[in-house]
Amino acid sequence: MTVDFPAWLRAAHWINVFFLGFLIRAGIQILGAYPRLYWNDNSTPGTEWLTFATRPIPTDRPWTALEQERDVSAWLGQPGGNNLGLGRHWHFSAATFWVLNGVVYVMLLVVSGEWQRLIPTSWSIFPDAWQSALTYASLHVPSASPGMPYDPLQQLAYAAVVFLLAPFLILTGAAQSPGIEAQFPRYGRLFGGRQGARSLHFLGLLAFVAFIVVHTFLVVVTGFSRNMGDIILGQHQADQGAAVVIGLALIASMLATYALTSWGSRRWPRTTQHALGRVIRPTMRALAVRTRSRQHYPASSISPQLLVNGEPPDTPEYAQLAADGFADWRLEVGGLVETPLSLTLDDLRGMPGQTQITKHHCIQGWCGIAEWGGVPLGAILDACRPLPAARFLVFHSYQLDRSGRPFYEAVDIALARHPQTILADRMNGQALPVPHGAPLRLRVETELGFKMVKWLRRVDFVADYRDIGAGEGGSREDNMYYEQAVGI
């Protein structure tokens, strides 16, 4: 009996198999920026399950987060190397490609009729599926099911890989999501928070990266002409050598884009973090801008010990600041403002305050969580009055960046309004410790954290960002290839 395959299957296939690949590649990347994997969202160091550090947490001195980040090989990373920033580009990119390509696979599979060949109809496939995996077992290869194309071990298999596991990876990936976990709290709950869902993201992908193996094993022992037949040319019965050649052309392909593409972002980092730029920009703005913080967490959730990353500014002018406890700092406002501001902290303690419990999300991977009192962003606004050409909110530290100019990072305006944006100078009811961001820092509770700028000198309301350092929107997305907004 012929069973061919449609040709939008076999296409959907292996347009599958193309972004797959990039995804694992770049998601091994971003492990590499923080490899560490815990059950418990204080990412208290000692407490990971699993970890591919190659280097010890200090006990004898201080220390910060991006300390722990490694190198990783081009071979199985992507772009390779330390290069979270362009990882992430990657990954988010390949996601939606993935993600839309499986939304029409499944459409076309539900049209067509396709799905009944791939959903199991009958709870006998069970039993069936054991005796297929005692026929592999005994080193023989089962019979297809009737007017199937495969047994019945490898239709549960393809099903619960369309059906489950493929979902599984798109939910716990969310889950990541400041700012889906910032509006939906209960949904980050669902699988632990944020580190559960990381750790149970990493078991999806090895979960496909074993189905991996084991279909490519299958598809040589059971006879690689005759399924390189099926899924490149429709049916067993064509030209099977042909099929064969294209075959492995078109996985050598693959594979030498992977290598390309690497190669060409290391090369170029900038013009590779633009062009992917456009295709996850919508998503990340939405999911940072248009999402709003209802996050309100028990004091007994407050992490152990929140960690650090960055190092404080090491200038003269800010060691004389903090050596008289920061009696004579200002935070300077201006810009496209009606009134400008220079504001002291008792300025600033003398405005309506407010005090929240929220989750700090690293781009890096790990969290914590702490309780930060201060003055709601908006408050700033309304003693300001910005200008209607005022878009973004370029926020500037005494901290310098990796390239010596001081650190800045620019922030939508629409995010000043939001009710968990605020100017912390309070954290864990005491004053703000320098690690953390002394006298003032910045929380914007639906992004990643490296956008909550610390040690906090000047805040300017511009029209745009793209005169400011290198114009990509703050000192990270300058000199680490990161995106503007980070919702996820």
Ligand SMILES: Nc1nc2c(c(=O)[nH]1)N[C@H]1C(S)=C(S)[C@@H](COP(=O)(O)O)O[C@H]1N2
Second form
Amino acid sequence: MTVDFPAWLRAAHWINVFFLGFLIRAGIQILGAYPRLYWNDNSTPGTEWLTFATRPIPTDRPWTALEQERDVSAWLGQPGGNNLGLGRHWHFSAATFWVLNGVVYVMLLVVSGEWQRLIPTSWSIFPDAWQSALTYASLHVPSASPGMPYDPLQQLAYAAVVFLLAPFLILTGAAQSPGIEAQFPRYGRLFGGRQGARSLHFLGLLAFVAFIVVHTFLVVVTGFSRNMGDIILGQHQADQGAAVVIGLALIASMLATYALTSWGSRRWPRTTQHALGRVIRPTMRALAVRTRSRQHYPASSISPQLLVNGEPPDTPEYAQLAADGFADWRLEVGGLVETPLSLTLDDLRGMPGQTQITKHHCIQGWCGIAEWGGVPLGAILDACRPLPAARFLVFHSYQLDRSGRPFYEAVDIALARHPQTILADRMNGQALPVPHGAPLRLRVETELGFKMVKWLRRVDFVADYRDIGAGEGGSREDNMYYEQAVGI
Ligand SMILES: Nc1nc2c(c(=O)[nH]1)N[C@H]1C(S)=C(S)[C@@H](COP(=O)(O)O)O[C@H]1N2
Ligand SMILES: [Mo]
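The form predicted on its own done, now the form predicted in complex with the named molecule:
Expanding to the full complex; the earlier chain stays at the top.
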């Protein structure tokens, strides 16, 4: 066997490096949105095993989880700053192409027979790798295996990265998805829940970074121009000088791309949201809209305290409603419906109710489990009878968002009939507390928390959301560049 590297393998290597760079950078960006890691799904303050937080959690006043977001340097994060929405767009867009490239690469490995140089076929790889390790430990470079471009320890490390570490990152990434976890709660448990998966995903990142550092170091010390000949031109007999120049230019252009796309994202966030949205929307939508929540956590798993996001409305109107125990509060249901409704709390409580114990997935990364009680949204649909043109439900809140406009979110009508989509007026057996959305909030259990509008005022059935607010499908989409349908 020659030690040539076929062109497809070299291309796959560099495509992999390119998207991995985005994944790591954007992953760090996402971590900055809630820089605390846990092994429990309550995200209870003080129980984190690792934190990069810059702000202590206040103990003398109510606080919201968004206060915990921190700025990330653009040297590390994609795109840098306080940019969870764009970071997620980059992370999932890059993941899409990274996985595609990986699948093509593995298929070609198999059909070309090239896998024999990567996957160990004899147990002797372990003692041989140990010998290599001892050689490295004595500060010498071991010789490559016969007919192979690298020594047994390197082979073992490459095989582990391709066939163990990469799949592990995909699996722990998927386990953080509200859609996937809602439909397959047992899958989430495999990794110790969402926080377990998130912590493991982070450790996987560290493992990848460690691999990259050691790999790069070895590429340099075992003969940089020779190795560049292999991975750029396919063989080390080739013009090594040219290979080094091309290789360094390639790496420089990748770094320049990260810098330019980060700068461009922050300069034109809306354009970035739209462009990358086209890449990730089909998957996002499918997970949010097509999956079904089948969550039935035991009462014993209810979190001692569910974190809060969004500050309660501070308008005189809401204060008045709350002072009267919401006796004068109404939920207005209108728009593209046959029968507009105006429902009191008693009307809602008179309808057949439902309770469910589910996990709340905040886009920032934290989560918690609570019991929610209320009316299935399907019952409201039966009562108001949406017109055929209605495609989205727009939930409006009494609370004002950052732009000073009422907080709203648009939800696909297909979600309204999901068995666990409810309007909740109860939490953990009590009337819904004000911080959690009194008197009524939405629960849509296959999506991220920000879709679940609290302090509800009105539900409108619409054909399109583009003429509402900034037109992105919700306050968070408008102001923070989140995605409209969020199953991940
Ligand atoms: N009106 C309104 N609803 C809202 C928010 C908000 O800021 N305003 N925050 C959302 C976010 S980001 C999350 S994670 C959940 C938090 O619900 P909780 O406070 O009950 O945990 O509410 C969602 N509903
Ligand atoms: Mo959230």
